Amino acid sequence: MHLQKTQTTSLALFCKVVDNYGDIGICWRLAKQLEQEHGIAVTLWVDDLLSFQRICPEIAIDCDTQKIAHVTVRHWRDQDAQFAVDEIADIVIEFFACDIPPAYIGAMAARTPRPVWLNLEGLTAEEWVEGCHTLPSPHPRLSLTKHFFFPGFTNKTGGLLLETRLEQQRQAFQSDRAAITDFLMQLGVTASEMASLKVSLFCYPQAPVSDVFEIWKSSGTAITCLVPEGVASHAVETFLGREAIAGATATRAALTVRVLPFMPQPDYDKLLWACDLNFVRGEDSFVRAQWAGRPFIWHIYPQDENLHHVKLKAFLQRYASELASVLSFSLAWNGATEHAVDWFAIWASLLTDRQKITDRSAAWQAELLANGDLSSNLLKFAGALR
């Protein structure tokens, strides 16, 4: 730690793509925020710009250097780059352990005065991380050292992502029928399904989509399903009866199912506000679901030997520890149970409980805001080291 304070006024945020959207998702709103919010000259590192793009269509994914939202946008290629020190950011972020560039690092240790180097990891609920958050780890070789951080959902993590309006956008949207009306007959939802249960999907392809189709086909509440393009795809288009393109629907029985075209972050948030359910997955979208105050289900990304089981647990006994019908339907979504699934009874009783469900999420946002943003509390923590 240095003695001298110093104002921070760059950071360069490395993100190396694993699950798809969530990762460059996660660190696209992190790296907005803190140029937007807190004036920080904010340059993303990305390795795979044709999944950016699919979230931020102004991406170029021939451009080795673009700027989008005034936030600088490198194509991170390999690990052989040549860096010299005034390349440097005050603070340096990995996203996920990713592995920056060595002579990144190498010049990282001859900048006078050093970065704050960062290690941003993935959200979990379990309790070990509390422990974990904001510990140093010392280079074997440099001096340099790198600190731990965690986002997460107590005072003892550093929060989650939040921009400072969020709460007042998604307040006045959902209070104003006729911008949800208008938003989702742009989706080429009818004035008929206005009225149906509107659910959007968000899952990976190991999600028992099927067997929640069969259950919603035989409702007695008509359902309208919007589901990305390319999510769930063997489902959908055996639901269909053709290829799941942007734009294709098709209704049976009490189901009608949408595919809409992949939307800029800003949408998707619009989406979740307008559903009355929503089917979420991995980090980005879990974490936006939190903030839209409706009732969800999270599809977590699968880890070998169903690590991901424990962390799922650990969410669930954190946020829904008194609603059954939440954790027998999410145990039972992510292959969790160790019995035969009753879909018609598990979701039979989420129904039930969908106004139980909405009074937790209020319950369960003012819970997550009394910790602060995860932007904020990451450049408090840096600016003490510095």
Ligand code: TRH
Given for the second form:
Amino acid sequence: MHLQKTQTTSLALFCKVVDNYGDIGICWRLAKQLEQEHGIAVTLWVDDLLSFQRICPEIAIDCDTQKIAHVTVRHWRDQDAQFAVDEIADIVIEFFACDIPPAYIGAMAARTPRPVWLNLEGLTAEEWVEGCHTLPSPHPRLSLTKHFFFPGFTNKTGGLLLETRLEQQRQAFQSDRAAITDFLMQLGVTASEMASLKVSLFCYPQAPVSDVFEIWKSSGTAITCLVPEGVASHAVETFLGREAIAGATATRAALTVRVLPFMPQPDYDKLLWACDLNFVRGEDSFVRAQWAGRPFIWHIYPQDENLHHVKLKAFLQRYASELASVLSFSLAWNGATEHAVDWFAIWASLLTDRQKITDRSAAWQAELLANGDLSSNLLKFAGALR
Ligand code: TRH
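Having looked at the form predicted alone, could you now put up the form predicted in complex with 2'-deoxy-thymidine-beta-L-rhamnose?
What follows is the whole complex; the chain from before opens it.
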């Protein structure tokens, strides 16, 4: 592809929200970074503006086209829209093998030069991704080739999403007591809660939250569990004895549970930075917890026949092979143990290992940073295909 130097590269990113917030969370983060750090003209096509609005309140849900943070956001309503060749971007990304509209693909094939077409896959620590990353997949009929692009934890993958200034922002925030206090106060966290062990909780409904609450109640340390609205609602309501809406709180013995509003994506990062321990889930919050430099426990997205346990173990083997406490707690939290769980013992050992886990976080971050960041890796790969 021979673009004049002055011409801005355009990129279309197609996002289908399968469920929850991770699909749009990842695509939005990628879109913003490509636009803001690499000067790419990004159009983000998304089929579910309501989910988008939860993590980005500026989104208008009744708008076909809008510009947010310089990114053009298009409501992807159906597969029937028609597209002219000059509407096709230089780089086209489908997230997680979503089917982009047939007319868009037809116009891609008619365009000269052809766009670079990538399928951005889901994150897994399993070894096979190294063999599949960047593999071509020729279209069965048209003169177009799609390439697979896998995020990952090694230098034979595309790496992880990471904004250039994130580390600097995190360090500035974590070393500024007043900023942390202000942030938590705005969320309704009281002074005594701030002085306790602060745990953020984001997990799927299957997580054994009530078991862990029982242990935390009898803990020798005061614990405040900060849980965004809509998360682990059943266990949280049982604990509170009332509806788990933002602002609801209760203290029982050593444990305070406080329900937070579901917050905009940048604030969720701050929450991870402000807490002593983070429970995260899925893909995007899981990655953000790794950049937060604080101990974290991952609740993996559940799959049929416990396929997710394989993925969980693949990650733990890379990240926590020397951290028995993280291994035991993570397996128990994800229902991946064969024997009865002694929550008291595995929590005690996690708590004892806090410093060791924090040290590991820093070393782990250094390993990840050596792989480069996903946006830059993706553009480098796209550039080589052009
Ligand atoms: O929400 P998730 O479970 O999302 C996904 C989807 O289920 C997806 O289909 C699946 O493929 C993937 O998991 C593995 O978890 P995740 O990935 O952590 O995404 C949550 C997003 O929501 C993330 O961008 C952070 C954001 N968020 C906020 O913006 N505010 C909040 O208050 C919270 C709790 C999260």
